[in-house]
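A lone chain, given as structure tokens: the form predicted alone.
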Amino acid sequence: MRNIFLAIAGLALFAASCKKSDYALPTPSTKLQNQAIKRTLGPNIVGQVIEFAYAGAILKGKLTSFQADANIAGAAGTYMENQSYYTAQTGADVGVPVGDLSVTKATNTMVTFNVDTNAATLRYYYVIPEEARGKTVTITFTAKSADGESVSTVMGPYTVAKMDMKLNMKLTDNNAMYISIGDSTVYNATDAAAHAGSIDLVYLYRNLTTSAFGHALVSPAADPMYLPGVTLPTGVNRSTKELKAFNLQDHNLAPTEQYGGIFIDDIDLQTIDLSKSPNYAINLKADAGVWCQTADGKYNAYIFFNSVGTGTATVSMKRYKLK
């Protein structure tokens, strides 16, 4: 493990990084110290992970355990790594095993150390459960040492979004082309007929010489000129308001380094004004998006085109229930 003085100094520097002046590096304390940071950005969405790094160090003695206590139990997959991470000169994160596999019981997740170490940084992954939707989550981290000392730090509270998210829905012209925002599902014609009252959009692709049509999301109730060659299943007749958007590559829906800084949150889906929007969106391309509001005013959504082919598209969606 790395020198304990460096570990404690690192903790002190971490805490001091927000100060602009009049700061002197403190003398390393013999007491157990700890610090935590939240590593993930953007809205906290049910089913997604909030990642933390938790560090503890003691000048004399050894660490015996790290634990995380959540006010709301995490969903399946919540755990703490049993490797301590440090940053190599190359900039890469390097993990060194220091403890047993973590054990999660209800709201508590713990790693018990099985090596003689006085400094460690472990990562904790909290999977946001359905129970936390629209609520706040707080995580209390605690480190313990062999001499019976313990120290804790509290992270949060973090508001969990009310929105839903559905990734990588496959669309195919003249087959899987009927989108239900309420069901977060794509249907073919047969299934759309069985769910006629919930179909909000029709996907189609037309390579026309007379106009730039291309990939489109069109309401069933739109003017038939925007549904060329489409025979709608019986009862599919809703009118969804739509607004095209370009250069809005939400990082949750397009999780690449290229689009790392934009996140659509609850407030965006709550406040988008679609009252004067049409009920069709044509000439859509990869990385384009469409804001939508269902005919019953129950949902606002943002549908993002991850990729397109000839008569095919992959889309992802964020959805907010208004009422």
Second form
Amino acid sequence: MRNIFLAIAGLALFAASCKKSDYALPTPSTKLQNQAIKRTLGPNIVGQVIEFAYAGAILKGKLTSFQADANIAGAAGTYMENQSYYTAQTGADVGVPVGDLSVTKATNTMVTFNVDTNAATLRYYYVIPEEARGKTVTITFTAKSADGESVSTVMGPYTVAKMDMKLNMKLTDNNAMYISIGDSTVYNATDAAAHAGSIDLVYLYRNLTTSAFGHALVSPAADPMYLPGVTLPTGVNRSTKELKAFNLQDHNLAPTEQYGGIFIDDIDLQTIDLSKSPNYAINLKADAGVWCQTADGKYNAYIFFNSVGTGTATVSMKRYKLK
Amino acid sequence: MKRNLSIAIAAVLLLSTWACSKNIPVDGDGLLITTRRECSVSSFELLGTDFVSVRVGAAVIDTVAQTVTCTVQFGTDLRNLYPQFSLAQDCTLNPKITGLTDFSDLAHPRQWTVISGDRQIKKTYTVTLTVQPR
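Got the form predicted alone; any chance of the form predicted together with its partner chain too?
Everything in the complex follows now, all chains and molecules, and the chain you saw is the first one.
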């Protein structure tokens, strides 16, 4: 009897597993709908922009406004586009004006629509303020329609990096050659003497026939053989630990280049071990980089060589304050 | 019936055990021990922390004297180098290279032992570095 019951149950299961349910087209919602994506990649750095695309649509009726509310007010330059973009066949983004220029008041940025449209995608550019350093940022997007309906989407929280960044510092051999990581500045000899206690590195270029010296970042306290022909200003004597890298092409430090998605983040600058590193780096080229730690252990930094000339170099730096 | 089933299971287990017990010798690292008796270094490379070669010219390998002599660029950070050996087929190297290696004590060159494929022949190579003058 028990066996018969099991056999029937098995047959029923078999029959049920073969039954196909008819596919039905999903019914579009008549309510106001919205969606947002974050367009920027990599760490969120103070002074940089986080870009979002915010879309809203309603089946019947029209949109009246889009707004973004940040938990920390964006820095100057925060705005929402008043154009809705679509991608042309050429692949180019084409903007169609749909509203007035955005108005930003404290944490709120709003675009009021001035055309009759029931769907739009607007871009929102949040400039990360100093206040957000090391904190998290959350953006709440809200769309409103003419019938009084509203809908919201929360994006984040996004952690804002503690590090900071200085791009395109111009170095010139025998002139602007004294780098202060603490000040994020390059000094000439006169100014370096006035900031002697904060000079971490000396840039020099030597075209030697006997060895590959080339472009170099050398600590003032390094063996003088790595500072040929350099007379240091009085008091410039710090020893910075340095570790050479190559092809570590951080996308933030070289934004105009078509490099891959490599980003140096807080964690990299926190954990890089420079305890066994020397206090000089010579024979540096374009796309080379140098991890550094200041003599007082206050900063870890990564200095990237964007380009080099004869006796000149353009470098960019990410810097993390350790203590 | 039950007895036959037990016999069948036992037979299958026995067969599978026998099928898995191949008589292939491997060393402690799971590498195949072969019959090859060649025991030499065929090429040598030295990389800096940026994974760029620091050699000036090719390394000189003397398989009779069992030495590797290499000149490195002026300014090379001798404490942080990645050595790379190419060995004769099936050889192993001892000690293993697991990361950055310190070559800064130029008076006491580093040594590595090459072990042949049959693990019977061992040859110790001395790696001597010379820093290019400025």
